[in-house]
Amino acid sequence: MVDVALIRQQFPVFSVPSLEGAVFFDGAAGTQMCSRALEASVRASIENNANLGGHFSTSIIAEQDLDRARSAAAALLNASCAQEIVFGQNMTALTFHMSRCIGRSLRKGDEIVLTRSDHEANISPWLELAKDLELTVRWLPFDFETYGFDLSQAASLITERTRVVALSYANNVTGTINDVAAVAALARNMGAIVYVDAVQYAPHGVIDVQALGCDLLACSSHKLYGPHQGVLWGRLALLEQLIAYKPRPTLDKPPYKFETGTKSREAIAGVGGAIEHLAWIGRTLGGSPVNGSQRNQIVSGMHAVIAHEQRLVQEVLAGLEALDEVKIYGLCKPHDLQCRVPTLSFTLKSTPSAVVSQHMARQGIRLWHGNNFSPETLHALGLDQNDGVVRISFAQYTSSEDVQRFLLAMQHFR
């Protein structure tokens, strides 16, 4: 059971007097940020503040600081080794450079297959590849039964030319959990390369990607309850087979000739408190050994948070679902709780989304509204692309309290 208000105590905006009574459905934009993440960000601007490879302390301390944020996170993503691990400016940015880098081998009419699900963070990058190297796409289209991508198409796409495979862990719309590991297994067994958005999933699930049998794995820290500062994972393997964009004195191996130019020391030392801010919770709520390791620690926290979260949902579902107005696009069955992250998307029949959202923002709530960088899920959804959803998300510093205050705010939609 997760004690929200210990949970609140590592979190400093529940300390400023402007923002008390503040309700934060906005998480799945971006979270916010735990005591262990800025305190590693300030100590790391401060104590530590120097490049990396120096012989000088500071020097010294800000590299050691950078391998514990890396540790961590191969730790999150249960990566091999922490090699595995690189750090970017964002999910979005990584992906970029990623895409280029696995473009050089590639050749004018070989296929990429794309998710009619995804954010658009994992399809601008392909589809600006493909334009530039004539590569053909193929779409794995929406299911409006599971509101994620049709798995049952995937094996008539996904063929002997296909030559990367770029999906979503969840949708960032409708917080459907794809079935990524059904995916990447017929991949595999063509040769193609897997890509994973798991920016939604990450601070709702556990990530295992030996288990998921993907090749590449991208998240953001910022919606992690850390700084701004995207994290991707690559097979070894892969990694050193890639021919990277980088300047020349950067070491050829992985992870450093992926991390173009001087690293954001502060954000990554960020990413390690972030990440050891998850361990704490399974130390102190999810009945994890303090002398256990990183890894089991962050897997019993990660637990907690999930109990505590689908309790949420199954209450906000209750309460929409009695509003005749309301269209939730998503599942909505309690034994479909364990299918999706508490992310929940609806329209009201007579009133915009923008109107509900500006509403809220005078009720002390946060939330979004629009197409929320997913043009696709809208379009299949027959949505306008502008007005789009209305969008909540929750956190585990997501209360009862928080969700009944919203339910009473939609009352004034009756």
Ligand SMILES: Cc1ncc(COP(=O)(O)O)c(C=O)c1O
Contents of the next structure:
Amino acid sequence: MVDVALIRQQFPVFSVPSLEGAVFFDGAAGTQMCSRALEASVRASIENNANLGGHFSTSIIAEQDLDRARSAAAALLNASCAQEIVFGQNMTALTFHMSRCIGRSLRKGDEIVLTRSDHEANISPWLELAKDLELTVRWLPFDFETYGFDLSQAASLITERTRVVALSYANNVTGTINDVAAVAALARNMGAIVYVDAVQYAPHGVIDVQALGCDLLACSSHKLYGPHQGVLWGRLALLEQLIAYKPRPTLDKPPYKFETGTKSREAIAGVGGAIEHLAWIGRTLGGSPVNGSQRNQIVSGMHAVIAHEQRLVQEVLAGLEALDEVKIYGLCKPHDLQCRVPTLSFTLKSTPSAVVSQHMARQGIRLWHGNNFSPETLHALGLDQNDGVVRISFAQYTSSEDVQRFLLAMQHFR
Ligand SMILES: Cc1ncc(COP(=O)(O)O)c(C=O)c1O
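Rather than the form predicted on its own that you just supplied, could I have the structure of the form predicted in complex with the ligand?
So here's everything in the complex, that chain up top.
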């Protein structure tokens, strides 16, 4: 059982007097920052605020900070080495950047496969590329049974003409976890590059890029208790092969060739702190040995968090399903809980989502409404793009009291 009070002690936001009693159900858009991430960022800004590559102490320490964060990200994703980790502004910027680099080897008529279950960050970059290079786009449809992409269509869509398959690990509206490994196996058979958006999955599950069999995978530290920063993993052989868009003096090897310009070192240091926080959960609440590897500690920590978040989902679903005004878009059965992350979307029969969102804000409950940058999912579900859904998402610091406060506030719409 996760001790939420202990976890909350690691998040300074819960000690801010003006935010007393605030409920943060907005984690899918951005989680609160943990102390370890904040402290690492501040330390990098005060004690070693220097550019990299110098012979003076602040620069040397800055480089060590960067290496530590890269190794931590490699442990988080089970990369085979730290060189496979590329930092960037956010997942969207990294995806635009990497899609351009991949595009250098694509030709008119080549095919790319996208899904109707993805966030725009893993659709628009590829559509823009398709426009520029006259590529053919094939779509993996939305599946109304799983609320993710339709896996049964993958084998017929991915052919020897397919060069890239871009897909999401978890849908940011419905919460469904997609079978990435199955699609990756099909794509690799055809020699296609597999690009995974793991932004929504990363805070709620164990990622093992080697087991997944994908080629590139991106996530966001700001949904993982860290500062605003994107993290990308790429298979080393592919990163070496891709021709990067970079200034001529930038080192021509991964990961440096993809990290153009001066890095946000303070944010990257914070990423390292956020991942160390996950390892701390593993040691403190997951029973992982103190002298074990950081990877093992992270995995134990994630398992503790997953169990906690699944209990909360069960609790909120029971409350929401009892309200006849509510329509939930996503997997609801108890045996499906392991197939979803704790992000839930719903609409009310006679109340616009914006009104629900405003009502909740007045109660101190922070949640999102709208299309959440997933117009394809909204379109598949037949929902209005502007008003969209009400979306709640839980995090490791969410408590049962938060859920009960939300359900009480929902009584208003009975
Ligand atoms: C599933 C998914 N992919 C990508 C993104 C974009 O991430 P970033 O903010 O790092 O660009 C988001 C942001 O909400 C998301 O939910």
